[in-house]
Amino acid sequence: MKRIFIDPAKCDGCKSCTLACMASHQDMTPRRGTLEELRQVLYTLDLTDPTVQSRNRIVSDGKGGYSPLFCRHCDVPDCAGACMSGALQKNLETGLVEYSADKCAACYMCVMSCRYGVPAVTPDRERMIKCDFCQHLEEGPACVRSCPKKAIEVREV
C-alpha cells in the first residue's frame, strides 16, 4: 500500500500542491494527463469559481512554518465508520479510503468525525470531497509531483 508522507520542515507554504490538486480535479471531474499537461491547466484555473476546490490545504503553524494537510487514508478511518450511507469505504487492497458520490446522503458525518479535518463540503452542499490519491493520474498524486521542495512524497508502507 502507498501513502503520502509530509515533511513540514521542507514546506514553505507555496501552495503548489493545492493548485495542482485543483487543476487535477477542476470542475469536479478528475483530469487525466501528465504533469506538464496539468501545468497548462493552471494557467486557465479560475480561482474565483467555488467549484474548483482542493482536496488538501496548507495551514500555518503560527510560527512562520507551514503544514500541508492531506487525507491519511487511515487504517481505521473515522470518516468511513461514521458514514451511514456507505459512500466512504476502506479499500483493503489499495489501502485508500474511497468515496462514492452516488451513495452520499450529504449528512457530513464524515466531515464532523475526521480527526484531521480533511473531508470538506462542496459549495453546492450536495456532496463532500477528499483526497482520492489521484487514482485518475498515471503518474501518481499531482500534489506530490508538483512540490518544488519535495516536502511531499509517496512511500510504500
Given for the second form:
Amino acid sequence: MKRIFIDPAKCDGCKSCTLACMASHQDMTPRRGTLEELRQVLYTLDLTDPTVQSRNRIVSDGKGGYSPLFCRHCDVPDCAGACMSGALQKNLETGLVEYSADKCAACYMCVMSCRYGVPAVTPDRERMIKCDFCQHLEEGPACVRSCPKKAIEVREV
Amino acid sequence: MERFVIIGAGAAGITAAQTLRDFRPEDVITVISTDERVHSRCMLHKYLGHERDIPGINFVAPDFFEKNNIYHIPCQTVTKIDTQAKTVYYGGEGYSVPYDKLLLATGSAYFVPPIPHFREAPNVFGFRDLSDALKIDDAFARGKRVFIVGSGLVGLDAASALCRRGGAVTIAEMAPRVMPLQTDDYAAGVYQRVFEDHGCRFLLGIGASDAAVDGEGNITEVILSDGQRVPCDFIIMAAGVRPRIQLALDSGIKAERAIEVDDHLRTSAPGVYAAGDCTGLSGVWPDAMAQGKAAAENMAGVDTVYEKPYPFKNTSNFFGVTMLSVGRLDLTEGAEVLVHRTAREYKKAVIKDGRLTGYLSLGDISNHGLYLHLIKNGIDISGKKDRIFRLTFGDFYGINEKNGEYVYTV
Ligand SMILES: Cc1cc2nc3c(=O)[nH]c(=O)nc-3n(C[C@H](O)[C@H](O)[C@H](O)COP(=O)(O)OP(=O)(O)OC[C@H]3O[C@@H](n4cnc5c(N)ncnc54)[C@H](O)[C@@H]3O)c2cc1C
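For comparison with the form predicted on its own, provide the form predicted together with the partner chain.
Time for the whole complex; same chain goes first.
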C-alpha cells in the first residue's frame, strides 16, 4: 500500500498542501485536474466558505517548526473500527481507508475514535471529512504535488 | 475443517464472521440470529424517521453472506446450547447445529421497570431491534401521541425520529436533565431547547409510577409520580438495557449481570466465546466490533488478548447539534474544571493531577479524537493546560520512521 510520508523537518508551514486539498475537493466534490488546473482553482477558492475544508492541517510545533497532520490510512484504522454504518472501510488491496458519504449516518464515532484527531465534521453535520488520497486525480494526492519543500511524499509501505 | 457458529448478527457477530472468514477461507461458518436482516441499531432512528429504508440501515454489503460463503439462519432464536455435545438448538429446539467453536454475540435487551401495566401492555415497545422499530412504525400510523421513558441516547434517537414525522412526543426523565450520563447542565439545556423547538416536551426529574389501561390492556394514560396524567397512544421504553444472558444461563454458561469472559473472551464453557454488549464490558458499537474481532481471532487460533475497553465515550448528533463527551464529567471532586464558551461552542475539561479525566465539546467537534486518547491513557497534560481546548496531535507529535504512521510522544 501507499502512504504519504512526512518529513516535518522540511515543512516550512506554507500550507500549500492545505490549499491544494481544498482546491482538490472544492464544492465537496472531488475535482479532476492537473496541478496547473488546480492552481487556477486556488485563485477562486472562497476561504470564507465553511464548506471549503482541508483534509490536512499544519500546526506549529511551538519551537519554530511545524507538525503536518495528515490521515495515515492506518494499518488498523480506529475510525473504520468505530463506524456503525459501514461508510468507512479499509480497502485491503489499496490499503486506503475509504469513505462512502451515502452510507454515513454522521454519528461521528470516527471523530471520537481517531487518536490523531484527523476526521472533521462538515458544517451541515451530515458527513465527515477525511483524506481520500485524491483518488480522482491520476497523478496522486494534490497536497503532495503542491509541496515546494518535498516534506510530504507518497511511498510504498 | 472446523465448524464455527455465531449467535447474533449485530456489530460483534458480523465482525466476528468476517474476521473468521479472513483467517479461515475453507471452514464452515454459520450465523444464527433472531434478527431477520442485518442492521445497525445506531441507525434505527433513520429508519423510524423514514429517512432510510431497511437496506439503508444495513452496515455491510447486501451480499455479505453469499460473498463470504457464510450460512445465515435468520428469524431463529437459539434457546439452548448443549456445551457437552457442542450443539446449539433453535426453532423450538426442533433444529440443531453442531459446533467446534461457538460465539455468543447476543447483545443486550431493553429493560422495562416494574411499573403497573408496563410489562404486559401491548403498546409498550423497546427501541433496540428493527422489529421494535417496525412495531413503533405501525403504532405511529394509528396514533401520534408518544410517551418515551428515558432521555438517554436511545430515547432521544426515537424522539428525534418521531418529532421529524410530526409526532407529539413527551419524554419523562428521572434525572433533572436530558442525556444525564453524557451532558452537564449547560449542554443538556442546549439539547432540550433543540428538541423543544422540534415539538418535543420534557418532564424532568420525574418518573412514571402507574398507568390507565383500556379493555385490551393498552396504556391510554401514564400516571406520573406526582399524580399528573399524560394521555398517549403508545410508549417507548428507553430506560436502559441489560446484557442478553438468558441463553447463557439456561445453558450453564457462567453469567451474572453479563456473560463472564476472560481476557481472551472465553466463557466458562470450553470452545465457547462471547463478544459485544452481552459481555457487559461496554455498550457501544466500536467496542462490540473490537470484541467480535478479538474473539474471532482467538477462535481461529490466533492468540489475541483483549484489553478492557474504556467505556465512557460518546458522540451525539441531533438536529445538527453535535457533541462529544468522553471521560467522567461528573467526578469533579478535587479536580479543576475549565470551561470555554462562545456563541457557537461550549467546551469543558476536567483535570485531575495533571491528567484529563473528562472532556465535553458541543459544537464543531472536528479533530477531537485525541481527547479520548489522552483520557483513556492518562497522558500528562500539566504543561499544556493553557491550551487545553486547542490541543492537537501536534502537541504529542511523533512518526514511526519504518511505516510512516504516527506515534504519541509524551
Ligand atoms: C437505538 C440505539 C442507538 C444506538 N446508538 C449508538 C451510537 O450512536 N453509538 C454507539 O457506539 N452505540 C450505539 N448504540 C449501541 C450499539 O448499537 C450496541 O453497542 C451494539 O449494537 C452492540 O452490538 P452487539 O453485536 O453486541 O449486539 P446487537 O447489535 O444488539 O446484536 C445482537 C444480535 O444477537 C441476536 N440474538 C440475541 N439473542 C439471540 C438468540 N438467543 N438467538 C439468536 N440470535 C440472538 C439479535 O437478533 C442480534 O442479531 C445504540 C443502540 C441502540 C439500541
